[in-house]
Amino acid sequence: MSLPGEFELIERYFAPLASEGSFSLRDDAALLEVPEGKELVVTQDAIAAGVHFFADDPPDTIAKKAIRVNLSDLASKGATPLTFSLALGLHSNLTEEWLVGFVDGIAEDCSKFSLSICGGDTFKVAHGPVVSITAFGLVDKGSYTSRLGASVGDELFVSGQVGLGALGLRVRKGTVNLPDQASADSFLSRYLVPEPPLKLASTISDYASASMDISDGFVGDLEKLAAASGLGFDIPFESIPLPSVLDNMPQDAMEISVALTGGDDYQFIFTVPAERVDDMLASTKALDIQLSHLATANDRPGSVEIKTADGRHIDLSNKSWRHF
């Protein structure tokens, strides 16, 4: 069945997910109320077929990926999600069945993360789909955590494991050999639907001096944080939490390079002043989130070096995904 008209599509599928201040998506804008003592955090990420996902990926996973890459940005700044606006570019070849699956994914994550839609747009694209989300979150006044706030001597941490999403993309393409199917399935699942550690938001708000999520690649994104804060990091290779299936591979193996630079992790890298590390670690014990200490910030602005135990520098020609 072909897609319904634009206004019927909005009324039938997206209006039931609308927030209180959105007028059931029948107006040109929405009203957002910011509670006293809070500040509004805004982020926008878009994903497009052929770039961030495959056009024949399950539509519910496309929807969830679009939402979660934005929630990852919010949480890495210490923000709690509030609502989001959805701009959806649809190709004429898509069916209403595809749209139903997409909306099911939106609805599931709205329920999971206590979200609602406050507005958006639908439009026709020559190639697609294209999904652009603007997400809004709340932080306590003065507690927003940017990339710019780290100082020399701060301790660097990363959540979760590095490389799951990038290796999942290689599984999706059929260009990686893994020792067991369970690992392949796990990586593919993480590529299709990211699992950012959203429960870390309050910890980052309370303790981190600088923070960002890993979307384009661990090394490249870490260089962004280092440059923004005007410092550097020397990271022992052994401290990086890579998937265990890579343990027996040489440190110059393609899979290692992909894990370090490929992106789609949606884990958090953040710095904490040395005197606050013990309190930060104590606060996260009940969260069941893996945290790995990587390095102490040094005074070499924008420098990120990864070294083996014997002091050899690991040279990575492409440090992150680049669109252009």
The other form holds:
Number of protein chains: 2
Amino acid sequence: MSLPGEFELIERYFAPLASEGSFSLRDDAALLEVPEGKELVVTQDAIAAGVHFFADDPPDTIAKKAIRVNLSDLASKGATPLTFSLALGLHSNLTEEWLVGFVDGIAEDCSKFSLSICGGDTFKVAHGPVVSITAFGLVDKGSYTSRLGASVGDELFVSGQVGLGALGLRVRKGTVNLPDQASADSFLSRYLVPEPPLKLASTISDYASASMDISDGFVGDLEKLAAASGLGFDIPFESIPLPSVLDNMPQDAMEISVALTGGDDYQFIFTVPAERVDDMLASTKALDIQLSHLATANDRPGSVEIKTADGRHIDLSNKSWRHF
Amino acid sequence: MSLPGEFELIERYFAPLASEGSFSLRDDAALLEVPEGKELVVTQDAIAAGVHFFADDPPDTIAKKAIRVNLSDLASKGATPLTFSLALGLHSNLTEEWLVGFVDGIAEDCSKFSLSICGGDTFKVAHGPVVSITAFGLVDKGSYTSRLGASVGDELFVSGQVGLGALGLRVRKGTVNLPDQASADSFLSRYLVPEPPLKLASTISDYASASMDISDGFVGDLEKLAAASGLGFDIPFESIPLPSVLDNMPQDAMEISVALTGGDDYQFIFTVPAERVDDMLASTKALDIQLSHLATANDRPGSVEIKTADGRHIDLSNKSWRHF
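What about the form predicted together with another copy of the chain, after the form predicted alone?
Now the full complex is given, and it begins with the chain already shown.
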């Protein structure tokens, strides 16, 4: 066994990152304070070696991915992150060097996003690592944004570009050859370390009728939002912000299908009532976040169709990542 | 793949157990309401196949163990359980029959303990299952009981009997032969499904100066409480509530060492100021929970010594379960 014991591990590596109410991680539970006028938002997303990341990915990137997939959920609901709990499943042949790298990643993101750890668990797994984070955020009372609240006529937006993470995964696996190495490198780093547009949280809280992040695939997740809100979207293919490296590819190219369905985007899809769109756009001017208008919600529940300008229908048989 | 997709899985099996504020588990996060005058307590404990349970254990017992190790943490802090979030890592050769058994276990304990699910995640793992639960409970403001608050002179108690789960594990592995098959069976079932004395929560909240549950071993966890509170305990061997099947064994028998250090007890160790002991005992009369007085806290920080009536010192080289 090459790792320190659980007690030493917590004391040495995680206690310096402990939040108020966590007793420096020396107790079995923690107290969470919810300020007057706020509501607590909770989300739990786990990532596992061989599924969400490769066991030999740099350990700091694994840590950051585990944190950011959860921050992405919080911000897409309009919540400001507060603290998180970390259950870390380690297999016995991990080295202390690996652990130091992992903790570095945790510490860097705690610093970057003003976060701290309120508790958790380290445990042994037969195959790992497995990182299960439960993240807590705050919204003003009554301002939580679910995926269920869109209405017919609302305008649909997406942040950033679609498909970077999914293409990055294929770069990592060597199953895609992109004509531009710089793009390939940047997609790979996006796969390793998501960059959800956390600054959009207050815009979503103020203006969005429904919102969620894209984790399982652009089309599949749009269908989930459409089904949950009981409406549909007809999306012009040309309105989708795909990376420019795909510009000259045919619309049925494997790379485009991967971008539209592959997942790992951690960008936000959200709807805004038509009369509030101008104010919403004005409020995001200073944020330096790309926003693309995709469609106006129609009355066909759960329907998402993508059509090109010349009227062709884009058929995507595998709409989103399925876990099983 | 023999399991339904994630969406179907949640819709069919978990949504019926959803809590208020969870949008029937159809959103990416949940809202937690903390009533006026209460504080939110959070704990996260994960269990993994091959470490905390055997992959071929009955699936309902795996589910119950995952819930109860968390409820044990909450109740030992004086908290009343509220809801929990479930991250469930499944490998691809699990059957839907397994899943139905697992969900039955979740549903039974939700019913038994008036619990509901506020959210979570199902994900694929290369080796599993891995069950990571984050549980939420409530305490009256200011009444949370940590393991740090005991004072010299406080009286130390333990609930129930010590060693049942650890002996049950050895029965399961066939590494111990107990003279009484009925005891062996009951220890095994205790290993599979812990029975923490949840009814003690309000007593702990009202009377205890420090408290924690025993999960990693009686002696090791006592040392943790002693270290955290900056005091020590001299414990007469005869005061420890060991199961009667060990009565005629020598004090250095392997079975006794297993019981004192093996963990998986999910009983509570807690301290009470001397002047409040009578009231505490009176308040627990109706609960039908065995309580044993072990020691009076002394001024030797982190020291736990066990001595027999004839003055022999019980030496336990392996004081508690180490994860790594």
